[in-house]
Structure formats: C-alpha cells, structure tokens
Amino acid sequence: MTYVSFPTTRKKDFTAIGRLCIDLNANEINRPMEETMTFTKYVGGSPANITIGMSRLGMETAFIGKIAGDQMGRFIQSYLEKNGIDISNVVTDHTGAVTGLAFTEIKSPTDCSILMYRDNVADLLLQASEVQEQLIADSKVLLISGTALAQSPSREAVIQALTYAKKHGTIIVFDLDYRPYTWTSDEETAVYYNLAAEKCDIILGTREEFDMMETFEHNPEHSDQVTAQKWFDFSANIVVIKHGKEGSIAYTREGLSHRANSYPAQVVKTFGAGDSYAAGFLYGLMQGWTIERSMSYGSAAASIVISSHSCSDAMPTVEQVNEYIERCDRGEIIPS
C-alpha cells in the first residue's frame, strides 16, 4: 500500500529548511560539563543532520538556510558541499550575526544534555524573500523543523516555503524538533507548531513534543492515537510518534498503526537519534518500502548514530545500515 505519493520526476529528492549550527561534543565522556575540557567540532542543527543523513543514503539533497559570514559559517558551507548537498539557497548573513553553538554534555549514555548558545544567530535571520521557489518546486520533499518557527524573520521564511511546497505538490515533512530555549512561551509555541502542522503530509515527533502541541487540547491520557487522528483531518497521511528506546509508532490516514522496536546499541550518547531515525525512515518511504520496513531502517540508523560520538558525521550510508541490521540479526551487537 502506498501511503504517500512522492512526485516522480524532480531534480532533488529532499530539501530541508532551517538551522545550520555547530555541535561541540564533549571528548571526555561520562563527565559533567563542569569537568569537561575538550570538545570536537561537527556541523549540527537537526534539519542539517537529517539532510546529511539523506545525502549519505544516496539522495539528491539541498538546504535552505542562513549562515554567519565568518569562519564557522564557512566550515558549515564546506562540510555541506563535501557531502554533496546543494547549497545554492544557503545565504550568508552580513549583519554580524553568529553561528549557533550546541555544547553537549555526556554524563552517561542515558544522561546527556545540550547547552545552547543561540543569541543573535544567523539561522533565525533567513527571510521569506530569500527562499527560492524553484528549488522547492524541483524537490520531491521539503522538510521543515520546528525551531525555525521560533522567531521572525525565519518564521515567515518557513511559512513561505510551506506555501511554495503546497503550490507545487512537494511532499512536506515536519520534524517537530522542539527546543524550548528558542521560544518565549508555551502558548506561542503551540500556536505556531499547530499552524505549520496543518499543512504537512508527514509529521514526526516525540510524545513530549506532541504534548507541547496539545497545550490547548484535551488528551489527558497522552494517547498517541488521539494525537495522530487530529492531523488526518488536515493534510497528514502519516504521523510518527517516537518513544526513545521503547521504539516508535506510526499512524496512517487509513486508520492503521505500525510499531517498530529499537535496535540494540552500544550507546555513547542519545542525541542525534531522532535525526538519524528521520533520515532512515524517509529514505525507506521514498524507496516505496512498507512503513514497518522504513521505521525499522530508521531505527537501525538511529542505533548507529547513538553508538557514535557525533550526529552529522556519523550518519550512515546504505551499506552501513544494511551491515548493522545483519550484525544485529546475527546477535553480534550487545546492547550497553
């Protein structure tokens, strides 16, 4: 059964809009930030990570965003280029805005947190007039991520991108990617998230992220089914709710639900799980696989990334995911 009909003849498989940042991941793991001395620098930002993931899986990708006009911005630009991502709609800021930094604290494989430095960041300065309609028209999929809705003018840029995607029949994926520190109030967050979600074909989020969106609604049991059902009255065909190590559940417009277990992992840190899951899942759907197989593929990609030090740089290729699944099937991966 086909749940989403992706356009067939387009130059790009996948384009994302949103933030391009830097991750500084602690080298001394299993320690609090107060005792962490050194970090390794990677490209970061959830939509950037997903795009890198899609590119590693062999998809034709592009990015719409804004980078700082400095060394960090140029580092991001060159990394995207090296990964085969079309950066013709990555605009450089000339107002002195900076690159967002995410310092990661890895206290234990299950206790990780991120300290964000996001004052006057370039990614939130993308303007609606800078979004290229033709690029969206040329893409099978447009992925938006929630953080870009947090402030103007980036908020308007995303809404304009949604308008172009609707006009051209580009499939819209919403990765909720809720980062509370970027927002000023729960009400503002819920209102903008809901407005954007109404236009999306596929929505991916964690239970906690959907709870935030239900600020004005009644779902006392935090029921995944109730959450998903609402979106089928709008544009959604698939709603995926992620539950960390417990796996994920996808609902479809036809009223079916599909579960996927997580794969075993030698966990180094948990962040990056959602981004790699999104890349693997969307890749599978775009190959015409079943929802279960696509979810399972996303779960395997997630286990690879959480077993690694980085998010972006650890995004796996098709060969790596296949090999990981085979090793798991042979019982060779012992969970940590």
Ligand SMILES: Nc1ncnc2c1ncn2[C@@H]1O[C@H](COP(=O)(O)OP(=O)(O)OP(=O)(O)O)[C@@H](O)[C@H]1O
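To test you: the structure above is the form predicted together with the named molecule. What is the structure of the form predicted alone?
Next comes a single chain, given without company.
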C-alpha cells in the first residue's frame, strides 16, 4: 500500500533546508569532556546529515542554507560538493556570523552528550528572499528541521520554503530536531512547531519532542494515537514517533500502526542514529517499499552510524546497508 505519492518527473529526489554546522567528536572516548584533549572535525547538523545520507544512498540531493564566510564555511561547502550535493542555494554570509560548533562527549557508548556553541551562527541568518522557489519545485521531497524555526530570519525562510513546496506539490518531511538551547520558551517553540507541522506530509520525532509540541493541548497520557490523529487532520500521511530503546512506531492516516525489526550494533556513541534512520527510512519510502521494510532499512543504517566515530562520514551506501543486514541475518553482528 502506498501511503505517500512522490512526484515522479523531478530533477532532484531530495532537498533539505536548515542547519549546517561542525561536529567536533571526541577522540579520547570513555571519559568526560574535561579530560578530552583532541577532537575530529566533521560536517554536522541534522538536515545536513540526512542529506548526506540520502546522497550516499544514491539520491539526487540539494541543500538550502547559509554558511559563514570563513574557513569553516568553506569546509562545509567543499564537503557537500564532494558528496554530490547541489549547493547552488547554499548562501555565504558576509556579516561576520560564525559556524555553529557541536562538541561531543563520549563517556560510554550509552552516556553521550553534546556541548553546542550557537551564538551568532550563520545558518539562522538565511533570508526568505534567498530561498530558490525553482529548486523546491524541481524536488520530490523537501525536508525541514525544527532548529531552523528557532529564530528570524531563518524562521521566515523555512515558512517560505513550505509555501513553495505546497504550491508545487513537493512532499514535505518534518524532522522535529528539537534543541531547547536554541529557543527562548516552551510556548514559542510549540507555536512555531505546530504552524510548520500543519503543512507537512511526513513527521518524525521522539515522544518527548511531540510532548513539547503539545504544550497547549490536552494529552495527559502522552498517547501516540492522539498525537498522530491531530496531524492526520491536517496534511500528514505518516507520523513516526520514536520511543528510544523501545523502538519507533509509524502511524498512518488509515489508522494503522507499524513496527519493524531493529538491528544489533557495536555501539560507539548514540548521536547520529536519528539522522541515519531518517535517511534510510525516507529512501525506502521513495523506492515504494512498505513502511515496515523502510523502517528496518532506517534501523540498519542507524546501527552502522552508531558503530562509528562520526555521523556524516559514516552515512552508509546502499551496498553497505544491504551487507550489514545480511551479516545480521547470519548472526555475525554481536551487540555491545
């Protein structure tokens, strides 16, 4: 059964808008950041990671965003180009804004945290007038992420991108990507998240992220069904709610819920799982697979990434995901 009908004759399979930043992942793991002396630099930001993941899976991809006019910005630009991502709508800032930094702490495979530097970042300075309507019209999918809604003018740029996507029949995916340090209040967050989500065809987030969106609503039991049904009354066809170790559940407009197998991993760190899951899941849907198969594919991609030191560099190819699934089926991957 097809739950989402993707446009067919488009130049781009997938375009994302939002955060482009730098991940600095700790090289000395199993210790707190205070004792970490060296880090390795990667391109980061959830929408960037998902786009890189889609590109590695063979999709024609593009990005809409703003980078700093410095060495870090040029590093991001070069990395996206090397990964085959169209950067014709990646704009360079000339106001002196900087690239956002995310330092990662890996105390243990299950105890990881991120220290963010997000003051005066270039990615939140994208203007609505800088968003190219034609690129969105030429794309099968537009992905937005919540962090880009946190401040103006990026907020208006995302809303304008949503308007273009609705106008041209581009499927809209919302990766909730809630980062509380970027927002000023729960009320502000809930209002803008809800305004954006009303326009989206596919919504992915954790139970906690959906709880944040329901600040003004009555869902005391934190019911997935109540949450999903709200968005089916707008534009959504699929709502994926993640429950940590318990796995993810995908709800559809027809009232069905879907679960899928997860895959074992030799876990190095926990971050990056959501981005690789999203790439694998969306890739599967765009191939016309069932929701369960798409979810399983996302789970396998996530297992590969959390078994690696990086997020963006570790995004797997189709061949790597297929090989990982086969190895799991043969019992060759033993969970840590």
